Amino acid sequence: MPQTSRELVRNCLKFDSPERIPRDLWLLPWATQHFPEEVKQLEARFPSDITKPVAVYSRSALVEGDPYKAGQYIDEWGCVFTNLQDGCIGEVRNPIINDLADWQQVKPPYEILPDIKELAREKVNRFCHETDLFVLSSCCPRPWERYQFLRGVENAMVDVLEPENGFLDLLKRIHEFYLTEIEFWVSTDVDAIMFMDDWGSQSNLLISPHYWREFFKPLYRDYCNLTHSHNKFAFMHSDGQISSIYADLVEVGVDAINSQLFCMNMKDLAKQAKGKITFWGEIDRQHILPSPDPQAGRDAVREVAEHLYNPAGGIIAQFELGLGANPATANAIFEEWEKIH
C-alpha cells in the first residue's frame, strides 16, 4: 500500500525513506481573493500532506477585528495591528508598554486556553484519528516577536542589551506562557509541535549571536524538550538570514526549519544542518514565486535539491503563495519536486 500522508512526513522527519518529497502549501487569504479558481486546482492536484486541527481555544475579549482585513485588529495580548489591505497580517505601530518598568503589567492570555482540558483533548483526538495527514498543533509560540508586539521592535533591541531592567523578567512571563499551552498540545494525539520567531534581516540576524544564545536558545530548547518528550516532532518557522543559528536549532532538537533558503548559502546550509534536519521549505516569495516565468520555480526547486536534498529524507517541498505569487510558476513548483528523486 503507498505510504499515507502521515507516514510520509514521519519518514521523511526521521531520514526513513519516504516514498515522495512531503508537501505543504501555506496559504494567504490574498491569494484565495485573487485566484480562487487557481488556488482549488493548486490543492487539487497537489494536497497537502500536513494539516493542523480543529480549533479549541476560546475566544479572548480583549479581541476586536480580523487579523486579515484592512484596518485595526487587537489581539488576545492587547496588541493593536494596523493592517493596509486585505488577504494579510498587518503591524504593530504602537506598542502597549512603553516603559519596561511597567512589565507586570502584561497579563498573558490564559483565558483562551481550554477549559475543560479533557473535552479539547477528545477533540483534538477525533480530529487526528480521522484524518491521514500529518497534524501540527494549533498552537505557535512565538517569545520574541510577541516581545516586539509588546514593547515595539526599537526598544526591544535596546532591551536585550540591557537586560537587568526587566527584559528577562517580561521574557519570562510571555516563556511561561508559551509552556502552558504547549504542554496542553503535547498532551493530544497531534503529530507535531510548531513554534516560530522572525530572526533575520535579509541579510544578517537581527542581534548578535551571541545574545541570542544567551536569551532565547534556552527558550527554544524547552519547546523542544518538552515536545520530544511525549514522542512529538519540533517544527519552527523563520524569516530571513539565520545560518548563523543553523547549528544551534540542530543542536536544541528543532527536526524541521521552514526558513528563507534563497536569502543564504546553500551550501553552507548542506554542510551545517544536511542530514541533521528537515529542511522544510521554502521557495523565495520576493522573486521567483511573484515571477510571470514559470521555469524560475522549476530552477528553484533544483537549487534547491541540488545542495540539501537527501534520498533518505530531509526535505519537504513547502512554500507560501501570498502577495504578489503566480499561480502559474507555483503550479510549476510543485510539479519539478515531483521529478526530484
The other form holds:
Amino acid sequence: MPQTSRELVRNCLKFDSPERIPRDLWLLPWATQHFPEEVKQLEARFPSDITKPVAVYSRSALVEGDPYKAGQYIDEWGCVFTNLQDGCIGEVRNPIINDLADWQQVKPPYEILPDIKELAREKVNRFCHETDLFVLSSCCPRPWERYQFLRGVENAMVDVLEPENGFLDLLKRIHEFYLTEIEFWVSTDVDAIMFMDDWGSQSNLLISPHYWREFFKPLYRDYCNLTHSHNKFAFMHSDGQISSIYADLVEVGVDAINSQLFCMNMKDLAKQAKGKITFWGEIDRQHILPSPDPQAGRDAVREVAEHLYNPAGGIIAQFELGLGANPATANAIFEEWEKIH
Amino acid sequence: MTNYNELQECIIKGNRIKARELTQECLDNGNPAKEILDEGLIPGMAVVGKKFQDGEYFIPEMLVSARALNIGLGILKPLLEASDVKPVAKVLVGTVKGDIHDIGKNLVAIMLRGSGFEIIDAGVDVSPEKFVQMAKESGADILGLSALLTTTMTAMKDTVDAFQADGSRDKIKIMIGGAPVTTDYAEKIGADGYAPNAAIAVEMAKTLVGGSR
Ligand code: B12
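Right, the form predicted on its own is done; let's see the coordinates for the form predicted in complex with its partner chain.
Starting with the chain above, the whole complex follows.
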C-alpha cells in the first residue's frame, strides 16, 4: 500500500523517510482568474498532499467586502483595507489606533470563534477523517502583521523601540486572542497548526534580531508549545531574508517553515537548519515562477535539492502560483521534484 | 566654532526632544541655518544611512532618526528659505502603478531628505501620466521610482516611456529601486540608475545631479 498524503507529510516532518516528497500548491485567486484551465490541469497532475478544513467561524458584523477584490474591505477587527486589484490583498491606509494610548479600544473578534465548540469540532473532525490529506488548521495567527494592521506599518515599527508606551499591552491582547484561537484548533483532529508573519525585506530582517527575540520569539514559542502539547505539528510562513532568525525558529519548535529560500544563502540555511526543520518550499516568486522558461523552474528545484534535500525528509515541494506566475514553469517545478525523489 | 557632535548624536539616536532643543540652541547662539544643516543634521543622517547599510540599523531605527531629523528640518526650513538656500536638488518619489509597497520608497525619501534634497512624495499606485504631470508641476530634477512586484516593474518602463512621449525625458534623471529591480533592468528600460538600498540611493542621486547624462 502506498503511503497516504497524511503519512507522507508526517514522515517527512519526522525525518522518517517518506516514499516521495510531499507537494503543496498555493493559489492566489489571481492565478485562477488568469489561467483557470492550466491551474486545473496542474492540480490534477500534481495534487497537493496538504489541505485545510471547511470554515467553522461565525461571520463578524464588522466584515464588509472581499479581501481579494479591488476596493475596500473591512475585516473582523475593524481594520479597513484598500485593494488596488482583484486577486491579491490590499493595505490599511488609515489605522484604527492612531494614538497608542488608545490601545484598549482594540477588541479582538472573539465572537467569530465557534460558539458551540462541540459542533464545530465535530465538523472539523469529520473533515479530517474523510480525507487522506494532511490537514492544517484554518486559523493563521499573525501577531506582528495584525499589530501593523491596527497601528499602520511605520507606527508599528517605531513602537518596537518604545515598548513601554502600550506596544506590549496591545501585542499581548492580540496574542491572547490567537492563543484562544489555537486552543480550539488543537482540540480538533487537524494535523498541524499554522501561523505566520513576514519578517524580512529582500536583504535583511525588518527589525533587529535583538528586538525580535525579546518581543516576538516568545509568542511563537507559545504557539509551538501549545501545538506540541496536543501532538500536532507547527507550520510557519515568513517572507523575506530571515536567515538571522532561522535557528531561533528551530529552537522554539517550528516543524515546517515556508520562507523565501531564494533571498537567502541556502548553504548557510543548510548549516543552520537542515535535518532540524522541514523546508516547506518555496520556489522563488520574484524571478523563477514568472519566468517563461520552464528550465528556470527545473534549475531552481535542483538548487534547493543540492543544499537542502535529505532522503530522510525535511522538504515539502511547495510554491505559490500568484501574480505573474507562469503555469509551464510551475509544471516543470513539480516534474523536477519527482525526479529528485 | 560650535561643536555639532551632540546634534549629530541626537539624529543618530533618534532623540526628538533633544534634536529640537539643540537645533534651537544652535540658532540662538547665532549659527547660520545652513551650517546647522550641513554640520549637524546631514552628517548625523549619513551615519544612520551607513549603519542601515551595514546591517546595524533596521527600519525602526531609521524611522526614529527620521522623526528627529524632521523636527530639526522643520525649525530650519523657514530660515533656509528666507536666506535663499537651495536644496541639493528636487526629487519626486513614488511607487509605481499597481503597487502598494511603500516602506522602501519611504526610507529612500528619508535618506534623501536627510542629505539635503527636497522630496515630493507622489505616494503609491502612481500612474505614468501622474508622474509626468507631477514632475512638471514641481520642477523635479530627479524621479525615484519604486516597485516591489515583478508584475509592477513593467510600470517603470511605462513611466520612462511616458516621459519620452511627453518630450520631457531629458529634463529629468530617473533612478529606480525595489526588491526585484536590478542594474540590468534599469539599463534595459532606459533609466539613469539603480540603487539597492536607501544609502546608495543618496550617492546615486548625487551622481545624477552632479554629472550629465
Ligand atoms: C511588507 C510586504 C508587504 C506589505 C507592504 C506594506 C507596505 N506598506 O509597504 C503588504 C502586506 C501590504 C504586502 C502586500 C503584497 N505583497 Co508583499 N511583501 C512585503 C515584504 C515582506 C517586505 C517588503 C518591504 O517592505 N521591505 C522593506 C523595505 C525597506 O525594503 P525594499 O522595499 O526592498 O526597499 C529597499 C530597496 O529595495 C531600495 N528601494 C526601494 N524602493 C526604491 C526606490 C528607489 C528610487 C531606489 C533608488 C531604491 C529603492 O531601498 C530600500 C531601502 O533600503 C516583501 C518580501 C521581500 N522579499 O521584499 C513581500 C513581497 C514584495 N510581496 C509580495 C507579494 C506577492 C505581495 C502580494 C501580491 C501578496 C498577496 N497575497 O496578495 C501583495 C501585493 C499588493 C500590491 N498590489 O502591491 C512578493 C512579490 C513577488 C513578486 N512577484 O515580485 C514578495 C517579494 C514576497 C514573496 N514571497 O515573494 N506585502
